[in-house]
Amino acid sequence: MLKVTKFGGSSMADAGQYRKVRDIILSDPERKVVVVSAAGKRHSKDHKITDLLYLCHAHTQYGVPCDPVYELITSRYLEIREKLGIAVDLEEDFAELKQRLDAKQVTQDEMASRGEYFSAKLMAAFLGFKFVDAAEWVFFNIDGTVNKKKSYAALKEKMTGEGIVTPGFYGVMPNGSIRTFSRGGSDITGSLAAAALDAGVYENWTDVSGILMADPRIVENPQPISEITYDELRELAYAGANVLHEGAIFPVREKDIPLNIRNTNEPSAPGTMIKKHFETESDPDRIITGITGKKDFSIITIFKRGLTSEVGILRKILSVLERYNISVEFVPNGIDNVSLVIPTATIAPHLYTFMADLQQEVNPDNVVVQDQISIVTAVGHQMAFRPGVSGKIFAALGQADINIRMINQGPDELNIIFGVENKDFANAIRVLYNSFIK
């Protein structure tokens, strides 16, 4: 069984982190394909390659040298070369690439993508496995979606039965131009290699031993989540828990390729496991999954008079929003009023003209806008079975005197989605933490 591998970077982050790698690849025979990102925070003071690389781009395109910045960017690779002993020549690569930039010749796509293509030089040579360089597997068509049959075919080409290292985070446009995934697209690239060669399971490694079921940062020693599905999964990273990139789902799950997200620093956790769905459930007790949210919202709710029965209503207000390239992440409505929930930040730059439009074209009797809302989100598959969950979770925080601003759940049941307070989004997700898991 194929297995294919992703590191993260914080398990390229110094020779040490090489070390582990190997030995978690060497271990496994079935472990032939691995997909790297480029070097992360050795400690937190420290900087990730790619925010430098962005940096030095920036720095030539304003005129200012960057050569302080590019010498940090070397010397990392380098020192991680030296203290690994391994032979691989970087310094014509780099050399080539300061020169280009010097002449404003790279484009900040592929400024960005050197430290993944460092990476798995480096990690190909440690391992001894063959270089693939992603520019020759992942292909972007022109709208900057990613042409899977032709990446796929392209990938499947590659391998000759010997294992393979790959960087992750980037691909080519039809021009020949180095494009990059949004932040994190290392985990799609991961995602599209297990995919393209119908791997046996798809192993995201990572400095956590899985998906836990709240934020540490707010919960106390959260539990592990052994088991969850991609649903499941896609809803907990919509609604803002940073497990992985959304658009690392979709390839494996395509073609029902289980997904294991495990910690480079422990080995032995078995992490936890994403499949589409599972023959029985490990833990039948459980009801949600996991708690997650978001902050800085705006709540603007149109009032109108007979609204429900306006035919195109809903069309005309969502037109408006449309002319200042705004989504809206949720609409609960009433009989004479429609909400829409919508970052602060991506609206608050043209409130006052949406406001201004929406009264021509809509004509509503009021509209009040509610600010520094957060976004609390509840997923589990099991909700749906288990009647009084909602009256729970709603009894919870009225026991903490938590004010609900919005209710809305999606019609598969699988999440209950409440605004709050920004001020009471934390001690939410506490409460919903101790009500239902702990």
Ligand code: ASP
The other form holds:
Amino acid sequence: MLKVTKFGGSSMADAGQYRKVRDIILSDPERKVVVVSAAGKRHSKDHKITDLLYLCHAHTQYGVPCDPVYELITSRYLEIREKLGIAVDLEEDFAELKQRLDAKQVTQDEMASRGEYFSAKLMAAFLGFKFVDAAEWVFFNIDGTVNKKKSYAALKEKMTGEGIVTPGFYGVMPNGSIRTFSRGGSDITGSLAAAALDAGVYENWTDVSGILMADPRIVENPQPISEITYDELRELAYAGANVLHEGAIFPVREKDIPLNIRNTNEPSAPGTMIKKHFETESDPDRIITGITGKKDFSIITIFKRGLTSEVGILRKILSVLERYNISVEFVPNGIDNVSLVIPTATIAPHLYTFMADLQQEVNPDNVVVQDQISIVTAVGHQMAFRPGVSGKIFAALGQADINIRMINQGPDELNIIFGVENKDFANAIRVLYNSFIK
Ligand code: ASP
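Since we've got the form predicted alone here, give me the form predicted in complex with aspartic acid (ASP) too.
The next block holds the full complex; its first chain is the one shown before.
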């Protein structure tokens, strides 16, 4: 079984981390494909190489010399090379890049991509694996989507039996120019590589022992999730949990390849396994898989007598929103009212004109706006069709004196979503965690 591994920035931050990566790779001969990020932070006050690359590029765009920043970037890689005693020439690449940068011939995307490029060159030499440039196999279409067929075929062709290291985060446009994914996009490269090679598993190595059941800034020492389905992960990620790049899920999911989140600093921990579904429940009592949420929503409630029976009124309301290019998160409704739940940051700049348009086109009896609302989401496939779960959730919140402003449950019963005031946000998450997970 072939395993595709991806190591994030913290796993590539210094020579010590490189050694850990090598131990992980060499301990399992099935780990033949390694995707790497740029060097990340070594400690909380440190800089990510990718941030420095963007900074350096911005300097030159404004005609400010970026030599000190460039020096910070190159010295990080040279230090790793020296400490590990790797024989690979980086100086030529550094000089060529700097010269083209000064001549304003390097695009922002190309500059940002070099962190991954240098990481992969070093790691390939350190492991004794073949370096395969992402520019030789990640092909974008003109609209910025990935040409999977062409990319997969190209990577397959590169596999000649030996192990390979390839940079994450970027690929090439049809005209040959470098293009990056959005930030954190090395996760996508790893997923594409796993799908291309029909890997048995895609291991995503990071600095936590799996996805946590709740935000550790809110809940003390939350437990890691051992198993989660792709659907659940999507719900959690959408609702605020920050684990993987969203785009990393689709390529592996399409091919039914499991994704395993692992910790480079604790390789013996099993991490979190993500699959389409699990044949048997390893823990049938685990009703809730994870709890997450986001703050700062507005609820705009539109009151109008007879609203529910007025044909087309929802369309009218939503088309006003559409005009302002605002998407709506939830639309809970009553008999004579309907509410729009929208992130405050997206509606606030347009609120007055939006209200004026609404007045004219919908003619409501009244409109009320409530700010400072948080949305909390409990996710768990085992909640489905099990009576009493929402009862337990709301009883626990009631006992903690937390008022619920809105309730929403999808018919697939994969989640229960509710709105509380911002001031109750953290407490609501803690109360749920303590009553369901602890
Ligand atoms: N180095 C890139 C970033 O910092 C991509 C990645 O690490 O996934 O966003």
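What you are looking at is a predicted structure, and each value in this text was computed from that prediction instead of being measured. Whichever C-alpha set is largest while still superposing within 1.5 Å between the two forms counts as the rigid core. Numbering follows the first chain given and starts at 1.
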Superposing on the rigid core, do we see a C-alpha displacement of 2 Å or more at residue 372 between these two forms?
-> yes
After fitting the rigid core, is the C-alpha of residue 226 off by 2 Å or more between these two forms?
-> no
